[in-house]
Each structure stands twice: as C-alpha cells, then as structure tokens.
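One chain is shown next in structure tokens, namely the form predicted on its own.
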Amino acid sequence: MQVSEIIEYPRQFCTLAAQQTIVAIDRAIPILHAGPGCSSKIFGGASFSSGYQGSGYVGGSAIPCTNTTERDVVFGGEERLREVIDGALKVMDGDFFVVLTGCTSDIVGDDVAQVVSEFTNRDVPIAYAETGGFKGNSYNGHELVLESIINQTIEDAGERIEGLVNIWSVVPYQDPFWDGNLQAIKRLLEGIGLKANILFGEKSGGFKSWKQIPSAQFNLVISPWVGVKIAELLESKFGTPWLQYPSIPIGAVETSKFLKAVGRFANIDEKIVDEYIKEQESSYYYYLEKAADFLLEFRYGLPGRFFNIADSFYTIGISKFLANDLSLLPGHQFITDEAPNEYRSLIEEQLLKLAPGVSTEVSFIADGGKIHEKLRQYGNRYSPLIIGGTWDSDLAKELDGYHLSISLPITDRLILNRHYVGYDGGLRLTEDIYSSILQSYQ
C-alpha cells in the first residue's frame, strides 16, 4: 500500500471539525455518529490549541457520541445512533441539535437521514450533516454543516427587515479570534446604521438568529471563498442579494474601503458612512501618531520582510494592513487553507495589488515542513517577521527573525475576545507585532 501524501505541521482538521461550528452556536448541541476519540481530538486541536479556548456550553467531553466500534461497522450503527439521539434529547438542555457523521458511518452507509427524521416531531429542531473526515478539511466541514442547517431547518416567513445583514465570514475556532472578530464586524456595521445578524458566539441569539436569515436585506461574505457557496444557496432559496469583500478589514485604509463598499451596496447615505469613518480614523491616527517616534526611529532593528503562514482570509488582510498602514515590505506568503482552484486567481489578484507598487508572491501549501524549507532558503538576511502558528516560533529564532502566532495551532497565547478586525483591530495587531519584536531584545 502506498501512502499518497504525508505533511508536517498540519494547520487544519478533517471535515468533522464542523462540530466546533455547532459548539459556536449558542445553546446548540452536536451529536456525533463517529468512532471513539474523533471528537476529543478535534476539541483538543481546534479549541484547546486555539489559544486555550474551552468547552463552551456543550463542547469537549460533553458532546454526545455513538462511539462506533467494529460491531457497528459490521452490523450497521443506526440503532446505536437512534439510542444516542433519544437520550440526548431527553437529558441535554439545548435549543438546537445537529447530528454529524464520521468516516465509519459514511463508509458503511448508515441511513442517518432516516434516523434523524424519526425525531423531527419533537419540540426542538434537529438536523444532520454527513461530515466523514475524508470529505475535506475544517473549512469544507464548516460549509457542509451550514448548508445542511439551512436546507433542513430554515424556512422563509416572508418578512424582510431593512438593514438586517447576515454575516458569513470566519470559521469558528479554526480562526482563533473568531468571537472577537465577529463582534468587531457587528460594531462596524452598526456604526453605519446596519444591523448585523451574527450567527455564532457571544450575544448572537442562538438559533433565533438563524431563523432570521431569510429576512435579511442582504448577505455579506467577508472572505475570499468561505461562505460564497452559502450566499449563493441563500440567493437561490430566498432571493437574497449578497456582497463579497474578500479580505478581513484591518486598520484604517482597508476598513474605510470596506465600510464604503458595504454602504454603497446597502444604499446608505454617503454622508453617514463618511462621518463614521472620519470619527474612527481620527481616533485610529491619534494612537498611531503617538507611536510614530517609536515606529519610525526604532534603532534596534525592524523586520526586513513579513511572511504570513495562514489561511487566505488572514494572509490577504494582514498583508494589506502591513503594507498600507505600517509600510512594511512583504516577503513570500503561504496560504494553508487549501482554497479551491476556482478562487485562487481572486486571492492572487488581492496579493498582487497590496499597495501602489507593492505586491508579493504566494504559495498555496498546507505542508508546514515544505513551508519551513522554503523560508530557510531566504536565510536571515531579511530579519523576517513570521506571522503564523506556534509551530513557526522556533524557525523564527533560527532565522534571527520575529514571530507572532495568529493561526492554528496557538499554544503560546491565551485568547478570549481579542480581535484584529477594524480600526481597533489594526491597533491591536500593531501592539502585538511590535511587542513581540521588543521581547526579543529583553
């Protein structure tokens, strides 16, 4: 038997990591029809190694699971799934249940749809998604479960709410800063008079916010590719228009562009948008000017080039911020989310026009070993700033460079509600980068 491919330092998980998407919905409960160990390993990697985020309402060891064994493979696991769903509905206090399948049940061919249909007459909504790990990665699993929830549980009540916007952006837990980022997006949109329908995290409203999806004025995709399929699905089902902004807006330059683009699409009075931008930029540049002496005259050494090792969402956003707002020069960028081929030209286009006269090369590569090998070819002539995961910290030391963890795995930072979106997010990222640089001189 030939092993097709082995990679080092993986930065994502299998499709079943969609369990963390469910955990991120307030009072939603995932039920796994998978082998023992699958759920706990995903929790350990995607949650605990994502800045030490914990179980939440029903995550970690609280997730119900069939723990399928050889017997279920030979004779089928439908009866076991039926028992676990029935027990979970009786003893677990949730507003919404989602059954997720693992590799064994998808290979054996358990009729999960039939089993779940036997419970749809209970008082609580329930859905299912076939998320066998061989179907893709964390990002694919996230989209699979969103499609399933929308197709199986969301109905159009015929109401439309002016100014309500569904947000499709970060992948919870795969983005360690997902909770804070979503709240920051919400505040930005509220600043220009819109109401963001945030579907995950703090004060999102749980399943109630999901039932409002068909009532939105439009869908907003803030990502180069994750969420596009969902926006297309909602347009076909409910006729909802959608807008895509392909990068996370960080700092004044990109955030102001983002707000103007959203304002135009939503037909908001230009004066309202401009006044909000003026107010936010005034505060942003006040703090940046206070740091100008340090940023311009730092005598120990600034990074010669920055290198992102992250998904396309962060790589584009951080690269634009560093090139435009902090005038740092890009090195090679490494995108690790295995973005589908049809979206790669858009990603490359974004990185080719970071700022006037500033572009960067990009590689789509998930193998951390190959990324490190390529970075070693640059040597230490650049004093590289490596923005990646904790796994990249030793390489930064080896190359006499600097390092900041912003992508999985992160075990050298505790993350609560920190975020990098918007004007405040740009200031936070500036603090974090230069604090990391300063620590290397202590």
Second form
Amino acid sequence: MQVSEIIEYPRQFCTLAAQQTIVAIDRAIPILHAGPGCSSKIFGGASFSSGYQGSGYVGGSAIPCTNTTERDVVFGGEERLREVIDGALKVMDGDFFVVLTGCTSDIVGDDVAQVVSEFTNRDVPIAYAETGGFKGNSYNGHELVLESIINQTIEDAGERIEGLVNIWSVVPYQDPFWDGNLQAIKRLLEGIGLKANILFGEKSGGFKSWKQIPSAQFNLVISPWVGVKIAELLESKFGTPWLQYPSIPIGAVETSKFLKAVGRFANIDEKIVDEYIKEQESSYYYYLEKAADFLLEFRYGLPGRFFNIADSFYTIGISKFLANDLSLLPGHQFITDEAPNEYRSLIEEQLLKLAPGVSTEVSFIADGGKIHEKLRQYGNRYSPLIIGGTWDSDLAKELDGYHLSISLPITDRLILNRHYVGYDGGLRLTEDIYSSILQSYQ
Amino acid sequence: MTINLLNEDLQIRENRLGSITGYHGSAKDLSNCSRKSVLNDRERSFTQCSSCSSGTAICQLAMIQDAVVINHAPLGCSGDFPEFNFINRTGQIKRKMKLKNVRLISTNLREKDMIYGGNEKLEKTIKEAYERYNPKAIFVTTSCGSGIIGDDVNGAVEKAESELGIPIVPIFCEGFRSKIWATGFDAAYHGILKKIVKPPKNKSNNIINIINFWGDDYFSNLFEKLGLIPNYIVPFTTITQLEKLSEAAATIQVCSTLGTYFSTALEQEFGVPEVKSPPPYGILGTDIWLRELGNIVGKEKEVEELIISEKQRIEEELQDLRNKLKGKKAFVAAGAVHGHSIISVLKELGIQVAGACTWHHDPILDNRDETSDSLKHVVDTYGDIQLTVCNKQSFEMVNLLNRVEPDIFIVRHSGMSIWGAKLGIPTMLIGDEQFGLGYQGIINYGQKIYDMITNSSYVKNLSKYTKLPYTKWWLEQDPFYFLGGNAGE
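Next up, can you give the form predicted together with its partner chain of this protein, since the form predicted on its own came first?
Full assembly next; the chain just shown is listed first.
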C-alpha cells in the first residue's frame, strides 16, 4: 500500500463515495451505516460540487443512514443497522438495497455481514460493502462496491447474448460528465452493431441490467485502471472475456482507434466498422473545419502548452485529443487519482506516445498544494492551458494562462448531459476550451 | 454555569441545553415543556442521513482569511471543502477582498494511520500548513476516525505550537458525539475563545460584534443611523480582528442557534454585553431587539426615532404585499431559531404557516434568558402552530408536505429544496440569513415569495415527470410513524 499524502484541494473523496455509485443505479437504494455527516459531505463533494449534479432519485438528503452516535460506538451499532434496514424496506421504493459502512462501523467492528444475511435469508435483494473512509478514495470505493454486488448478488443463468457488452468505464459522479459519457459510449457501440450494458444512469435499466452481466459476450473496460479488477473477477466467475481500452476516447483520432479495437475484439465485420467511422469522421471534420479560421487567425494569444490536473481517465483522454486532433503541445500532466502502483507504467506509456513525436512528463500527485507549487516552476512562459478543477482557476490567472474545469470539483459550471467522449465529445471539448479562452479576454 | 473555557472539550448541546431532535405537536406545548425542563427527546427507529459537527465547525473557521484549517480525517470528511471554497470566493468578491481559495488541508487518514495512529501525520501536516501559508493561526478539526482511535490531538497541537509560535487550536467536533450539528458551531467558538480572543485593551463604544454566517451587509445601513459599526464574525475575519472581539460594545447574533455559546461566553468571560432579545425578525422582534441594543449602547432616543421612521418607510409596501399574499399558506423547514424567525416574518405578511419543521430544538439558550426564547416569542406574538423537530429527516418532511400542499415551501438548509420541487411546490431557499432581517426583511421576503408564486412553471412541470423515492405505503402513513417515545413527562 502506498503511503498516503496529506491533501490540499481534494479532487476525490473516500471509499464511502461509493454511495454515489449506488445512486447512479436506477432504483437502487444505498443504506449507510455511518456517522451523521458522512453522506451529506459526500453528496456535497462528489455530486453538488461536481457540476451541481442533483440528488437524483434517491441521493442527497433521502439516503437512509444509521447516523452513528456515541452509544453505537461504545456498544456497537448492529441493532441500529437492523432497525434502519427494516425501516428502509418499508419506506424507500427501490428494487435493490446496498449497505455501505463508514469509518465508525469499520473501526468498531460491527458484524454487518451477519445483519445483512438476516435479510438475504428472507430473499430481500440486498448487498453490503465495507467502505470505511480510511480504506481508500472514491475510485477504490467504486470498485469495492461493484465487487461486493457482483459477488453477493449476481448469478449466472447460463444465457449468453451475442453482441451484449458490459461497460466498465468512468466513475459515476466522480466524473462530472459520466451520464453523458456513458450514453455516448452506448451510441458509439450501437453504431458498430453492439448493445452496450452501461449499468448506470439514464435508461440503463437499473438492477435488471446488473442481472444481465453474466450474459454479456464480453466486458469492455474503457479505463486506465478502474474496473480492471472487475473484469478479472467476471472472467473468473463467468468466464467472460474482456478487453481494456486504457483511455476514454475523445475526438476523431482516438474514437476511430477505439471502435476499430472493439470491432476486432468482437469479430465485427471490418466494413461495418469502417463505414460507421467514415460517416462519423466526415461530420466531425465538417465542424472542426469551422474552427480553423479562428484557430489559425486569432491574434490575441492561444495556449502554448497544456497541463492536465485530473484523474488518469481524463489526463490520458484529453492529452491524446489535444495532441492528435488540435496539435497542441503538452506541458506536464498531473494525475490525481492515486492510481495503484501496478497500473502506473501502463498510464505513463499512454502519455509517452501521445502522438507521433509528442510525449509528456507526468506526475502522480493528489496534493493540490504540491501540484500548484510545481506548476509555478513553469512560470508563465508557456501561456499554460490548465485543464483541471475549480481549485486551479487562480493559478491559471497568476501564470497568465487559461483554465477550464473538467474534473471535480467543478463549482464554476452546471453539467447536465454534456459529454466529452466520442466524435461529438471532442467537438464539445473544443468549444469549451476555446470559449473559456475567449471569455478570459472579456 | 455551562461555559468553562478551561475545558479542552465542550459539553455537547444535548447535555448543556437539553437539546432534542424529535418532536411533533403544538409549538405552544413545546415551548411550555422547554421552559419547565421536562422535554424528552423522541428517537426515530428509521433515519436518513443527517449532518455533523465537523461541517458546522469548519463553516465558521474556513473563511478566517489568514488562518489554515486542518481536517484531521479521512478524505471523505473534506467533501464540503469545494462548497466552502465557493462561499469564500463569492464572499471575497462582495467584500472586495483579494480572491483566493480556502486554506483547508486534509490529513487524509488511511488504514495504516487507523492502526498506528494519526498523530505523526498530524504533526507533519501542521508544519506543512505553516510552511505553505505562514498563517496567523492553525485550527485542527477532529473526525469520527481520529476520535475513535484516540489520537492525542492536544499533544500534537501543543508540540507544534511551541515550535511554531502561533496559536494552534484543536477543535473537537467528532460527528458521532452529538446528534445536533449546531454543536460544531460551539466547538469552533470554544477554540476561538480559548486560544484567540484576548482580554480587552481599549473598550469600544460603537463596535458591535455580529455573529453570522456569510450573508450580505444589511447592518451598515441600519447602524449608520445609530452611529454604530458592525463587526461581522467569524467568516471573513482575520485573527487580529478576532483577538479584539472582547473590545466590542455589544454582541448581537442573527440566529441564536448559531451564536448562543459564543455570545454568552463573550459576556461571561470578557464582559461584552449580549443583546438579549427575540431575533430581529418580524416587527415586534425587531422592536425589542433594537431597544435592547439601544439600551446597551446608550442610544435609546435614536433607536425610538429609527423604529418610527423605519416602520413608516415600509408601511405602504407591506400593506400592498399583505394584499397580494392574502390566503397563501407556507411550510417552513429550517434550523431551530432561524425557523422561528422565518415564521415571524411570514406571519407579518399575513401568510398562514401550515406547518414547520426545525432541525433541532434547544429548550434553553446558554444565557438562560427568557426574552431570548424565540419559540416563546413566536407563540406569544403570533399564536400557536403545528411544529415538528427533525434533524433533516426528509421522509417525514415529504410525507407532511404531501399532505399540507402549501403554496410555498421555505427552506434554510441545502439539499432539502428538491423535495418541494418534486412535489410541484414553489420552493424558496434562504441562502442569506440577513435577507429577512429587520423591517426591510419583511419586504424582502414578501417580494420574493410573491415572485416565486407568480411563476412556478419549472417545479410544476418537473413534478409531472419526477418520482418520489418513497413507497405508497409510506406516503399513506402517519408522518411520525417512526418517532418513538413521549415528548414530555
């Protein structure tokens, strides 16, 4: 286990942020066995301050919670948990319940498995995960709860559906654009004849789609590291093959590569894939061409180097896009998601060969104070484009640079279904980056 | 005596004031029981997520402009950092201060720290915070995690303090210790009083401490006529400013749920008189409050003139609003005393208060003073209403709202407005506690409510398409189905 840093300007929260993973599953109800403030702090940080994403069906102040008191710490909180699960089953209108523990329960050592088993024995659709905040960050929490749900509730009915693909990609809410991104992935895969089981968000099918997981033809991990463990688990449980595409595809160059890789893996007729790519690229470049007059003729300064301060998903995805599609040059990339050591060489490799002849320096740092200190060393000689979170806007000004918030926390933008994945995602990102630059001249 | 600054920790509100989080019945009964000290808390078997003292402690400390706050906790406890940053920045813009991020640092406690203890990391973080910011003071807020594993926060703080030579202030605000998150305000003030505020050198006769959150400056205008200067505390202050709180002529508070401990302690320990009155909301409350203030600072005559001229100024507009809002009914959900304040303002506007829900109830305040009893003031002045005490239990609130069907839902706490919207009820969040203050506040409220009722298309449309996460069974039950025990003896 890596030694954890102290963190200024946090860009993710603790394992209990897994509550947002549950909120993202339609009609799934999280039940927290945690202190009174945990849930609302997580909601505030991971949802409200992530582009003002709302409560959803059962997030925010609706989440059942035991609200640990001193009594529960001293005498144990199992009876309280039993009571709250019992109440939640009566009050909350859901298809599936997931108990998540916080620091208090995990330190005290409540036997949550035992309490939950009393309900599973009564055929209540319920699972649990021990997500005490000290165990890790939001990304770890997301994986922990996925693992728990799969291990505790998903059974193989023996059926296999040709063309059905489970998607393990961006982390709901932690990626402020998750809802739109997952829909975009779904559309892309539909474009080459696959049916994506996106598992989270709008029209994803709720718990029913989770039950279909074993029936998929393959698992697709569109991520540098989050979800790899899940694909491995599903392979060992259900024998499902899996493909990892280590960056989220943004813009034409990467999206076309992505579709080809998926097409090959799924044995889809190359012609179908090529045709879809051709059609998409044609409309992509129609619009990108519109930007050329501005991009080539704007006289008042455009960024000299780009610096990402984001998780590995976005740092890789955006770096590839800016280098390949817009010919921008990278400065230094800061990866903030505390990616485990075993995945770091894969991440670095992605950033070393961004585009022919273009590579970038990369640091794995979660402490924003240190990141800012390092960025200051570059000074203002590059007119830096800083793509990070709201924490970074002052620094961009200080360095005579430009700034766009794309990673949590985002309190300077409202996000509904905007997405950056895919062909149109690349166009959106282009619009957003340059609109923000133009805004800085106002 | 409930306040003892020699204690490292402070007594939580349940023990200090007998505060509760569960009640349903008449406001009059609650008020009567409160003053007779016969109030029992009623616990709920089913609960939804509440809030904790860590958040309220940090909300008072994070915006002290030349201090740093260290959150000695796992990373999830810093979920509120980005929101405090937003508040800090908007506040800086309004106050024409230099724009900068909040200075909040998490010790990011992990499994290893839980096993071996987090002290070493805390010491390291304090030094790092000092090097990064060269602050005038450092506050260390604790968490459930650091509390249960028994980190010696006092030890770490004392060691660092002797090395660095600035006040380093431990704030004990573990979430599990109190069901009443307002205890976190007290914890922050306890630390400030213990280690920052100094004995007075020069007593002022016109500076008035105003305990508040981060609302707009509504006082300067009012005070100008009395020759007084507002000193807003604690957000957006500096350590030097806080050191001199003892020199003020008086302390007032926009909400005694917030300031009870602080204002009482400032009087008890440093002789700064606390203005003891109902909150300055609604006409009568404002009258009493202004007269008490005038009495303390020797401006009785000026106050009487001000009361007359202010009432005349709003008279016509108030009548117009009363006509426009005739027959409307409201439901209120807010922190204890601010909830009572909102009820006063609504009553002045002639709006029927069809129900109210306060997040907790303090039967008494630290000053033990009866004129400061805001609930008694409401009941005596405006009559009885139905009142619920619930610590943000939205399932109860939704059940109630669904029955009451008010014309407007008034909320003071983020995260609760969505329930009004889902039910198609025009919903108004009170973001600025000073908005409804004084005579002008009644007008401010009336206009805003009228605007909200005039065009409610957004929530009306939404309600047709959104679903409540509650079962049909629940919406048909008595809203207090899960509330056990008895209110009184």
